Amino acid sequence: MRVMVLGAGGMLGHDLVATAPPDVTLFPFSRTQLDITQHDAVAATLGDVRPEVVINAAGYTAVDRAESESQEAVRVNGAAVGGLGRMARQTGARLIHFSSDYVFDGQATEPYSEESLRHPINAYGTSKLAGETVLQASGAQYLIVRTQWLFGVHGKSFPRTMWERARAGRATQVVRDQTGRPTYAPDLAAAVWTLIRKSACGVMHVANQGEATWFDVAAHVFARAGRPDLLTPCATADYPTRARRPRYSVLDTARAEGVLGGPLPKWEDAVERFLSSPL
C-alpha cells in the first residue's frame, strides 16, 4: 500500500511515520517539503506518488493565536483540506484527516458522539469544522478522525510543560473545570493504521481511555516528579485565555473501538509511557 503523509514533521506525523506497518510504502512530507496550502505543488506530488491513501497530519494548531489569525486558520484547516479532498477524489486516493473535540461547544453532560451537533466556540474550532465540512462535500473517500488533548514526545504538549515546571520547582496552577480525554500520539497513530487497514470511513472519535481534567493530568505528572506540593487547582475564570475552551468535550469512542477491537490504553498509562521516554 502506497501512503503519502502530509505534516510528517509534526508531533502526530512523526509517530504515524514511526508506526507505519512494514507492508506500507511510505512517502512522508514535512511542511517545508510540501505545504498543503500550495495547491499546485500538492497536485503535482500526488501525480508523481500516486498514493492509495493520503494522511493529512498537517494543520494550524495555535488555538489562542487563531483568535487573531482566524483567516489563516481557515486557510490551512479549511480551504486546504477541501483542496486535498478534491484532489484525492480525482486521483482515487482515500484521505485520512484529523479533527478536534473543539468542533463542539462543551455544553454537553455526556460524551459527544460522531453525530452530535457541532457548534465551536472559538476560531480554531471554527476552522476545524470548516475542514470537516469541505472534505465531506468533496466527493472523496475519507476518514475524519476526531481526537483531543493530544500529547507526544515530539513537539510541545501540556504534559511536557507540566514536567518541565515540576522539574524546575515552579509553583503551578491548573484548571480543574475542563474535562476531556488525554490522547498519546503513538497510540493514536497505531490506531489510525489499523483503521486504514480495515478500510474505515466516515467520522470516528479516537482517544485514550478515561476522562480527566487538566488538573488531573498535571497532578499525575507532578506526582511522578516528586513535587505534588507545587501544584494547586484553579477555575477557568481564574486563568483567562484568548480562546474560550469547551467545559466538557469528552469524545465517545465506541464506534472506533468496535472497529479496533477494543479501547486504546488508559490515559494514565499513556502519560507514564510518555514520562518514561527521553524528554
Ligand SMILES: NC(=O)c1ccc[n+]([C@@H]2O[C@H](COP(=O)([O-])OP(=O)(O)OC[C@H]3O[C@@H](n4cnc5c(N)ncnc54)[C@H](OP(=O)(O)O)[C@@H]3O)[C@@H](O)[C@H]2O)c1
Given for the second form:
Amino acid sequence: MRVMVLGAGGMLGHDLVATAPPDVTLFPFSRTQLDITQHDAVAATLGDVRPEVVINAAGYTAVDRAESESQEAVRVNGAAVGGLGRMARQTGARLIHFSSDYVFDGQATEPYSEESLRHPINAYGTSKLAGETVLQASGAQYLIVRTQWLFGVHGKSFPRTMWERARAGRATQVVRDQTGRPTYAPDLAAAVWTLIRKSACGVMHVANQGEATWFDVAAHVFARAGRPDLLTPCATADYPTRARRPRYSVLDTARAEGVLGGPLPKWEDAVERFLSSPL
Ligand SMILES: NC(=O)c1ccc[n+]([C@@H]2O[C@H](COP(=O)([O-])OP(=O)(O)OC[C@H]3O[C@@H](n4cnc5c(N)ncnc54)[C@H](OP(=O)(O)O)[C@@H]3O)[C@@H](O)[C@H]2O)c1
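Beyond the form predicted alone, can we have the form predicted together with this ligand?
And the full complex, kicking off with our chain again.
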C-alpha cells in the first residue's frame, strides 16, 4: 500500500512514520518538503506519488497564538484540508485527517460521542471544525480521527514540561478543573494504522483509556521524578491563557474500540512508557 504522510516532521507525524507496518510503502513529507497550503505543489506531488492513502498529520497547532492568528489557523486547518479532500476525491486516494476535542465546548458531563454537537470556544477549535466541515463536503473517502491531549517524544508536550520542571526542582501549580484523556502519540499512530488496514471511514474518536485532569497527569510525572512535594493544584481561573479551554472534553472512544477490538492502553501506562524513553 502506498501511503503519503503530510506533516511528517511533527509529533504525531514522526510516530506515524515510525510505526508504519512493513507492507506500507511510505512517502513522508515534512512542512519544508511540502506545504499543504500550496495547492499546485500538493497536486503535483499527488500525481507523482499516486498514493492509495494520504495521512494529513500537518496542522496549525499553536492553541493560544491562534487567538491572534485565526486567519492563518483556518488557512492551514480549514481551507488547506478542503483542498486535500478535493484532490483526494479526484485521485481516488483515501484521506486520513486529525481533529480535536477542541471542536467541543466542554460543557458536557459525560464523554462526547462522534455525533455530539460541535461548538468550539476558541480560535484553534474553530479552525479544526472548519477542517472537518470542508473535508466532509469534499466528496473524498475520509477518516477523521478526533484525538486529544497528545504527548510524544518528538515535540513539546505537557508531560515533558512537567518532567523538566520536576527534575529542575521547580515549584509548579497545575489546573485541576479541566478533564480529558491524555493520549500517547505512538499508541494513536499504531491504532491509526489498524484503522487504515480495516478501511475505517467517517469520524472516530481515538485516545488512551481513562480520564484525567492536567493535575492528575502532573502528579503522576512529579511522583515518578521523586518530587511530589513541588506540585500544587490550582483552578483555571488562577491560570489565565489567551485561549479558553473546554472544561470537560473526554472523547467517547467506543466506536473505534469496536473496530480495533478493544481500548488503547491506559494513560498512566502510556505516561510510564513515555518517561522510560530517551527524552
Ligand atoms: N497535540 C495535541 O494535543 C492534539 C490534540 C488533538 C488533535 N491534534 C491534531 O493532531 C495533528 C498533529 O498534531 P501534532 O500534535 O503532531 O502537532 P505538531 O507537532 O505541531 O505537528 C504539526 C506539523 O504540521 C506542520 N505544519 C504546519 N503547517 C503546515 C503546512 N502549511 N504544511 C505542511 N505542514 C505544516 C508543522 O510544521 P512546523 O513545526 O514547521 O510548523 C508540524 O511539523 C494536528 O492536526 C492537530 O490539530 C493534536
